[in-house]
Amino acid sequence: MSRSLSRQAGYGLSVLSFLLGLVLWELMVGWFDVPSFLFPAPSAIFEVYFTADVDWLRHTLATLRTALTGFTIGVVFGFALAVVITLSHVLSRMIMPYVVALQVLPKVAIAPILYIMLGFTNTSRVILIVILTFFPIVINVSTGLATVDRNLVHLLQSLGAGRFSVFYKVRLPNSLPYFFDGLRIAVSGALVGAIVAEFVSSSEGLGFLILNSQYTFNTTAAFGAFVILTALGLALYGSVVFLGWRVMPWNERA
C-alpha cells in the first residue's frame, strides 16, 4: 500500500511539474517577444495540430509501426543471442566482439550504408532499428542468465535436474529484471531508430515530417512532431515498465 501511495506521489509530482514547465515556457516567449518561427509558444504547437495541412495520424502511425516492427525482432533476435552465448563460452567468445563492433558503430553512418544495400525500402529501416535495439536485451538478458545463485544450480543438479530444468526453474527467472531494464532502454531507442531511418529516406512518419518542416522554415509543425514522438516514448516506456510490474509484482525493481 506505502509502494503505491509513493508511485502515485511520484507521478503527482511529475505531472506538476511538467504543467509548470508549459506555463513558463508559455510565459517567456510572450514576455520577450519570440518569433514562432524560432521557438513557438506551447499554445502555437497545440493549435497547429488543428490548423496545420498535416495528416498526422498518418505520420504517427507510419513511425509507430516502424519502430514496434523492429523493437519485436531486435527483442527476439537479442534475447536468443543472449540465451546461446549464456550456454557457451565459445560461441560468447566468437560472437559478442561482433554485437560490440555492431553497436559501437554511428548508426546515422549505418543508415545509408543499408539503404545502399537493401534499397529505399521499409525493410532497411526496420533493420536499422534492430540493430539499436537487440544489445541492450543481449546484454541485460545474458547478465541475468550469469549471475545466479551457484548454490541454487548446484541443488538441484545434485537431485537429477537437467541443464534445461536449471534454466527455466533458475536461469531464467533470474533474468526478468534484467530483460525489462533492458526493454526499458531497447523501447526508446527503437524511436530513435526510426526517426533516423525517416531522417535519410522516407516519404511518411514524423521523422520525415520533422526534415521536410525544417526545408519550409515551419518550426511550429516539427515541434508539433516532436511532441508527438515525446508522448510515443512516454506511452512506450510506460507500457513496459506497467508490463514489469504485472510479470514482477515481487521484484522491487520492477
Given for the second form:
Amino acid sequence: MSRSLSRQAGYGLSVLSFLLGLVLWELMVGWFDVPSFLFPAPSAIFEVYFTADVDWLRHTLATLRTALTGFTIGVVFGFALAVVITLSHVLSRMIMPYVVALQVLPKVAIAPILYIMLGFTNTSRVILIVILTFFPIVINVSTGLATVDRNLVHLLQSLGAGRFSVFYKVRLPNSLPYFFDGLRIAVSGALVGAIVAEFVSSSEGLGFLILNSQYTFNTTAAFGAFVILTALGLALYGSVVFLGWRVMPWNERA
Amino acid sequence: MAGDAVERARMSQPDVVTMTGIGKRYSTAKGDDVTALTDVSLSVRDQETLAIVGPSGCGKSTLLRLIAGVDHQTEGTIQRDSPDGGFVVGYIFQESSLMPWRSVYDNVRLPLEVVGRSDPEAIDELIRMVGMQDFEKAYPIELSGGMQRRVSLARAFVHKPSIVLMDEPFTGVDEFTKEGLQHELSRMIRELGATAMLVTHDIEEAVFLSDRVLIMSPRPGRILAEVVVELPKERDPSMRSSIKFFDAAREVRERVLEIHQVGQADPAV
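Alright, leaving the form predicted on its own aside, put up the form predicted together with its partner chain.
What follows is the whole complex; the chain from before opens it.
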C-alpha cells in the first residue's frame, strides 16, 4: 500500500476490492454456466437463506453455544493453570511436560476418540474446544506472569511487599496483554473445534449442516454456512480486540 | 569558622546507612562461584548524596540492592538508621520502570500504597515538583521518555524515604534531556532534604549530583578512593563549567585511571 494513502482511502480501497471480487465471481459463474453444486454464485448463496429447508438460526446458535461454552471453560482453566505454574516451581516442572506434549499434538486428531471416551454428547464437543482454547491461554498467560520488569519487583520488595502483593500488583496486570493475545488465538480455535466436533458426530450445528450438504450435493447451502462462519469468526475476534482496547487503554499494542 | 561549624553539625548527625566489611558471593547458573563485592565499608550521612563510580559489573547495583534489603550480603553488616524510625528506600532505576497500566498519579502513589499510607498532599506536591500536574491522568505510553523519567523521580521521593537509591538513573537518555533531569533531581534532593546514594559509570553525573564520590575497583568490587566535591549544596547547570567541577571530575578520573593501571599490572587485584 502506498505510504501517501490516507486511512479512509485505505479502507475504501479494501471495500471496493471486495465488492469487485463479488461482481467478478457472479459474472464468471454466469458466463461459464458453472453448475451451482460445483461453485454457486453470490446471488445463489444469498437466496439459499430463504429457499433452502434449513433452520439457519438453530444451527448457528448450536455451533455458537458449543464454541462459547468450550471457550469459556478453556480460558478459565488455562488461566488458573498458568497461575499455578507461575507460583510453584515444583508444580511447573511437573506439569510442563504434559502441556508441551499435548501442545505439539494436532489436537483435532483426538476428536473421533473423544466420542468413544466421553460418549456421543455435547460434552465431548465442548471438551475438544476446551483442549483447543486452553493451550494458547496457558502459554501466553504464564509468559506474561513471568516476564515482568525486575525493577518493579525490587521496588515493591524494598518497601516490604510480599509475594502475593507482587503477584497482584505487578504480575497480574503485566499478564493482561499476553492474555488478550491468547484470547485472539483461542477464539479462532473455538470455532475450528466446534466445526470439527460437529463433523465427527452431531445432529445440528453449522458443521453438521456442511457435512449434510456434502451428502446431498447442496454446495450452495454449504457456502451459506461458510458465510455465517466467517461472520461469526469476525464478530468473535472483533469482540476480543474491542474488549482488549476497553480493558487496556494503556497498552502500546492496542 | 561558620562553614566548619556547619560541617561539624552535619558530621555529628547519625549516618543513615553504615556498611561494614560487606562481601557478596553468589553461584552462577553454571555453578561457578563469583565474588561480586569484597570488604566494602562505607557510610552515607544524613542529607548527603554519596556517589559510587566504577566500571560495569563491579557490583555497584548489588550494593544498592543490599541496602534496599532485596538481596543479602554473605559477609559483613549493614546498619540502617532513620531519624523517624522506619527505614524505607526510594528507588530510581536505569529505566523509568513505571507501571504501564497505571496513570501518572497512580504510579507516583505506588510506594505510599505499598507501605500502607495515604498522603495525597505529598503526591500532589511531588507531581508539581516534576512539572507533571497537567498529565496526572495520562498513561506512561502517552508520555515522552523524559516525562516518564520525571514521573519516576516523583515516585522515588513521595513516601519520604530514609534514602533514595539511584542505579545509573539516566542511562540511555539523550544528553540535553539528561542534564535537565540531573538538575531537577539535585534540586529535589536539596529541597526535600533527602539522603541519596548514586551508582554510575558517568563521572560528570557523579560529580554534579553528589557531595562525595567513592571509586570502586572492577570485580570483585571494593572501595579504593574517595573524592570530596567542593561545590555548594545548591547545584545549577552553570557549575558544569566551573573550575571546582573540573577539578573534582579530573580527580575522580585520575583515581579511576590509577586503579585501572594497578589492575593491569597486577591481575590479582
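Positions refer to the first chain, counted from 1. Heads up, when I say rigid core I mean the largest set of C-alphas that superpose within 1.5 Å between the two forms. Quick caveat: nothing in here was measured; it's all calculated off a predicted structure.
Superposed on the core, the two forms barely differ at D53: its CA moves less than 2 Å between the two forms. After superposition on the rigid core, the Cα of W245 moves by less than 2 Å between the two forms. Core-superposed comparison between the two forms: CA of F217 displaced by less than 2 Å.
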